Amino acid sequence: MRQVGNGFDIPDWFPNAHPPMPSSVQYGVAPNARACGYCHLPDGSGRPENGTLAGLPADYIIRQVAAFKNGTRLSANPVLSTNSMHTLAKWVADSDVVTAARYFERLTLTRRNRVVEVTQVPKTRIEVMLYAYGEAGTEPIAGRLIEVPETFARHELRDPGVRYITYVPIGSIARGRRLATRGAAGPATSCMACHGADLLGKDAVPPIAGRAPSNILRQLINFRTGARHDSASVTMAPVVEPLTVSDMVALAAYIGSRAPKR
């Protein structure tokens, strides 16, 4: 468990199932730049209160960590509108961004997520930064995502391979696959008129299929509220004004369920 904690020479359990890590990924800069693989793993695969990496163009992420930096990538939480992300971003070095970049670029997403659409989900509790699987019983969906690791023991120990369950309402798929293919307010602000028809993105638009719902959710709710006001949002913004929780729920179980490569 020492070594699962170690933010500063990350735990590996598959080291060949990926490219030799570079420092900046396997070792971060102490004492406040944690590497990077240790929330988003050796693979890129992260995990649901992290983004996954592996696959997006080494611009978007280097956009985005600067985004962190200079305060134009916040989270809408109440609580609190900064994350580890912000302290990163300001202490590590832009030539270590730009090789983490280039090796998450080079990796392939592999979907963990299997999508569930209920009337009644499994009574969770709140872990740190996700939820986990509770008591016995069933409570109402009642309009929410709920991601869950199957086992909750091995999302601790940061395991590439735990999968993940996600909960969504009846009908979710169907009407994120519509708003997707004809967007909240006409074609032009459908996903598929930037991310493409599979939503595996293209040019500096960065493949979103297959990636976590509720990491999906998050960031649309970010947009949505003006929290993310980083560069995307000039494109983002009309696409995100006339949706409902609702409707970024349906999105996000729908986006999650695609497959992330051909």
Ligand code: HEC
Given for the second form:
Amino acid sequence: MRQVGNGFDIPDWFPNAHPPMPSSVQYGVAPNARACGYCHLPDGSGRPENGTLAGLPADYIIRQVAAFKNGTRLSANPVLSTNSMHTLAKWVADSDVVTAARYFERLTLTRRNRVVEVTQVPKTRIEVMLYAYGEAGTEPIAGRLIEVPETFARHELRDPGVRYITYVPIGSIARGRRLATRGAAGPATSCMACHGADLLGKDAVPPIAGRAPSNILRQLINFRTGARHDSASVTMAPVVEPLTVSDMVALAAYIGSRAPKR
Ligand code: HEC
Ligand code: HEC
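Same protein, different state: after the form predicted alone, show the form predicted in complex with heme C.
Complete assembly follows, chain above in first position.
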């Protein structure tokens, strides 16, 4: 547990599963600039409450950290510790962001989520920023997206191999596919128009396929509420403007169930 809690020499359970980490990813700089790999994991697979950095273009990573730093990218929920990135960005040296961005860009993301459509969902409890299985029994999903680690202990141990189940209402994936393909406000707002036919990104537009659905949903809400309002995000504004929460859940389910690599 001492190793698991160390943000300045991060737990690295599978050192042969990724290239050698630069210092910014493995050690950071004490006492404030925690290592990127502490939260985003050494293989960049991240955790649902932060983000999957593996395979994101280095320029995109650098721009996002700059947006966290200058306050144009915040979390729609002001008390949520997703804002930890905002604090961290103020402490980390620009050159460390660059070495980290180049490292994560080269890694290949493996999808760790299974999207399951249900009417009843196992009961869950909230563990800081995450759902975990709670007492026995089920309850109506009631329009929600509920993402849980299959094994909460492995999530807590920062095991990059832990898998997640994303419960969504029945019909979400098909509805998400329709919305993604046709666009909620016409063809110009089709996700494929900018993110590419396979949603694996195009030029400056990031890949979104196969990433944690709860994170995709959170980002759509961040764009929709304006919490995320850096200059590049204006492109997403007309896309999310007509979306209801239930549309966003459907989109997150569909996109999260796509293959994250060609
Ligand atoms: C203390 C935990 C923590 C550390 C350490 C950390 N991050 Fe993050 N990071 C987060 C959280 C939480 C989010 C999600 C923020 C949100 O949803 O808006 C995030 C999001 C991001 C994103 C956005 C990803 C996307 O898909 O848009 C980038 C890029 C990023 N971090 C880069 C870094 C880099 C580079 C480092 C190291 C210099 C780092 N992070 C260190 C917690 C952390
Ligand atoms: C007109 C172009 C355009 C369209 C259409 C578009 N996007 Fe985007 N999207 C972008 C750009 C550009 C960014 C990066 C924004 C930034 O840098 O802040 C982005 C970012 C995102 C992100 C954040 C990814 C991350 O790693 O944080 C998500 C999620 C997303 N888009 C989902 C969608 C969905 C779902 C659709 C379809 C309903 C869609 N986008 C349609 C241009 C577009």
